[in-house]
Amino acid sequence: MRRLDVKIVLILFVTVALPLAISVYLVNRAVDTSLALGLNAKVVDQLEQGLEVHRGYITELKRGVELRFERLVDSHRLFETAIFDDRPQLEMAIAKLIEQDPSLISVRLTGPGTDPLEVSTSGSVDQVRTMAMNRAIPLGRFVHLQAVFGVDTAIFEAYNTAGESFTTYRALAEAPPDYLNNRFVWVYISLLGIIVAISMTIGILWTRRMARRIHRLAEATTLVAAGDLSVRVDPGSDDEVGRLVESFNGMVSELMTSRTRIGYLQKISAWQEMARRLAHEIKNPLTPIHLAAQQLRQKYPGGDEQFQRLLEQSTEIIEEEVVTLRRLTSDFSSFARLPEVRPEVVDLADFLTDCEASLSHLAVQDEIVLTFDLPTEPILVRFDRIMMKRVIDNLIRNGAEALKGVDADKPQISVYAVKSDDDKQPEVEIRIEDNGPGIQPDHHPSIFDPYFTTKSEGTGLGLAISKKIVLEHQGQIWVEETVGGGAAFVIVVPTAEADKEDNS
């Protein structure tokens, strides 16, 4: 487990064990006032009072039946039906004295050789306790009397459950002291332990999910550090965590092409410093060589026609790579002299028009197709007008030289700009495409160092200059090719909204 993995999984620990002990100790003490004010002896007592109270009026229920009872022994009407041995009579009588005595249920007269006579009532006996009493008295033929009474169930419900409350209360009270506190404690504590270690768990899987993206943000900075700015990080999630890891990628993406920007910036420095000491260096032996030829050609006397030819022909010679060499020195010295850019906000389309208004009549030289898609809505971005407008320029010059002989059915240059849709990084693409034959594709990497042409003629400077201005604009520059086989280069600027946000 790495360093911050143990810090989060401490932190949570203490986070969670310092209010669980806080909370141990209240419910302790809650839990010793509660049962020091609930478990006394005032409180039994009282409870056994009351179940005495209870119990005696279960024993008045009894005696209030043994008396009815003793009643029904005693009863003449009994002993009157009963001589004449008339069961009909006899069973009218006993049911007159169940319907005049409600929790009389039932009588039963049995006796030695005769059916016993049994009289019960026709109510319901359901919620009633039943109490049988027997006696052995002379009735006739009969010699015993049983009598069944009823008594409200719930009376005598109602006392066994106070016997085993109180049993239970009693057993409580004449308990040790800490014997419900302890329980009552490690019940509380074995149930929040089971919660805090459920939450512990949840926790920890989510931060330690959490610290791998940092640990992984941790490692791509040690990799930035050592200078790889291929490194990108996966954000995982949109959450604080996911947006510092997309900041990283971006800033990994802008330092990438901040380095390849310098790089080739500080390439094409040392190439305008080469470009300059060439430039003063053939410059100064062309005019003297330029002056000896044509001192030859004014010095010779005539007189040897063969050899006055070859001198002619030397000197036209040299005189024509003095031209050469004059020109070559010129481009050199105006790429050793590029201007610094002066950048001013413009609106994009009415860049491209003036661009258009310029080249139109290049179209209709080489008898090219040269169409302009303009944008419908304002773009405003940062342009030194005079620079970007010599990188249009270059690169539609250098589409219409390689339409040049190229056996196609109509010609056509194409130049149209989009905005993107990313509000982060408002930017705005513009596209200068040709259906002409394309270029190669090992040919893309080296296209826009300096001195690289593919041209019979030309100082391969026209790209490397306008890769220079685009960079020193902010933007990027590629080519690519087109479906149609033909070459298409990519200029890519921030707009003046986003230099107003990184000013920001």
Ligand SMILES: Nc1ncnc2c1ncn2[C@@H]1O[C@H](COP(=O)(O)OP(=O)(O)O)[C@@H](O)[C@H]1O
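Please read all numbers here as calculations on a predicted model, not as lab measurements. Positions refer to the first chain, counted from 1. What changes on going to the form predicted in complex with the ligand:
- Treating the change between these two forms as two rigid bodies, the C-alpha atoms of residue 355 and residue 140 are best fitted by different bodies' superpositions.
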Second form
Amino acid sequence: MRRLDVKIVLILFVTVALPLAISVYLVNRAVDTSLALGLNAKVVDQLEQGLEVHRGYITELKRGVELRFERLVDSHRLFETAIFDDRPQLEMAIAKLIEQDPSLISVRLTGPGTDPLEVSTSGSVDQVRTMAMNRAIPLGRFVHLQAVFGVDTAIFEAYNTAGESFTTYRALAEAPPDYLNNRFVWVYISLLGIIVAISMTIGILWTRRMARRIHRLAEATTLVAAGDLSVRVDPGSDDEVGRLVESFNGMVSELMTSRTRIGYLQKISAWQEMARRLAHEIKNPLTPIHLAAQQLRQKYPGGDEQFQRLLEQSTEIIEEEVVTLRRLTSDFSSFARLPEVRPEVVDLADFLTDCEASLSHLAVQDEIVLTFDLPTEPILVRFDRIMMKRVIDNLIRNGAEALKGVDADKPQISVYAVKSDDDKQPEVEIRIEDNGPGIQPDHHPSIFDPYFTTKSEGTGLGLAISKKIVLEHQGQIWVEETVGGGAAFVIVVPTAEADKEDNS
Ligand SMILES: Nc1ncnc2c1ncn2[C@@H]1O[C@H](COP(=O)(O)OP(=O)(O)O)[C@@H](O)[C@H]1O
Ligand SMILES: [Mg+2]
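Please give the other form, namely the form predicted in complex with the ligand, since only the form predicted on its own has been shown so far.
Below is the entire complex, every chain and molecule, led by the chain shown above.
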């Protein structure tokens, strides 16, 4: 378990356990008080008295039954008919007696050497508890009389219930003082414990999800601090943590962009320094070499024709190479002394129209169709007009040079400018596409490096200079492949509105 998880669990535990502990205490006290009110000797006495009343009532009932039995025994008619030993008459007489006394359920006479005689009530005998009374009597051949009386069961049930409650209650009242309270509170605590365990499990599972996201963010931060700017964290959902993650990702990618920008500019400035020295070292001896060659040719008095020709050829080569070296050193020193970018707010369409006017001659000369697709709405950008024009110039020149070697049916270079719809960071995108042979994939990483060229007469400085200028405009430049396989250079720069927002 991570430290954050442990903390969350502890917080959950404290927030749950504290009110519960208080509630257990309060319940304990409430139970104590109510038990003290309910469980006392007075109540026991009263319950016992109630039980006594029930018992008296039942004794009374029994006595009633005994009295009725006595009356039955004394019944004159029964006696008489028995003597006559008229069985059907006897039965009828007994049936009449039963009819007269609703509590009498059955009468049974038995004697030696004769069948027992039994008469029962014809009514229902539900809800009734029976009481049998027996008496030995001389009734002709019968010697024994049994009568069964019905008593209402409700009375007995009430008596039983009262008895049970009394026993239970007395046991409780006589139990050790804390017995009931402790039991009750323990049941309460166990139930609460189960509820707490369930809710804490749910809480922990839920907060762990959150904690895991924060943990991932923390890990990513450590990686970034260690210098890895390629990390990105999955925002998960669109809550506060999600937004935190998103802004973290944004910050890291911005950091990466600016680190690459700074890295590139540092590299370029090292190359500029080298170009400056190189230009300086090469340029100085060029004039003496040129002069010496000229002198050689002038001072030779002549005579040897073969030598004369050799001399002519050699000095010509020297002079040609000196011219090439001069051009190279001038390129080098112009690269070394690239002026600082001084941006001003310009309208993009305006700027591109300007470029079109001054660059169309390049296309005319090579029979290339050069089209500028200008933005219709005004887009304000912060451009150093001269420097940015140099970028467009370099890219179009490269396109034209790439198209020169191949026989495309219709050599074409197109320039587009579009404003991105992303309101967060308003940008413009300028694309310069050609339908030439494109750039070999293995050249992609190097084309923006100074001195990388595939041309015999190239310096390899055009794209390096262009990238430096674009980066100094807070923009980015990269190359893509067009559908037709040509090269598409993409420049993205913030608009002047985006600049204003950044500064505020
Ligand atoms: N539009 C293009 N089509 C094909 N290749 C290109 C294009 N633009 C640039 N390149 C490649 O990138 C290299 C570097 O270009 P650049 O820096 O302008 O130097 P240079 O033009 O002096 O060679 C070129 O030599 C060429 O190989
Ligand atoms: Mg070039």
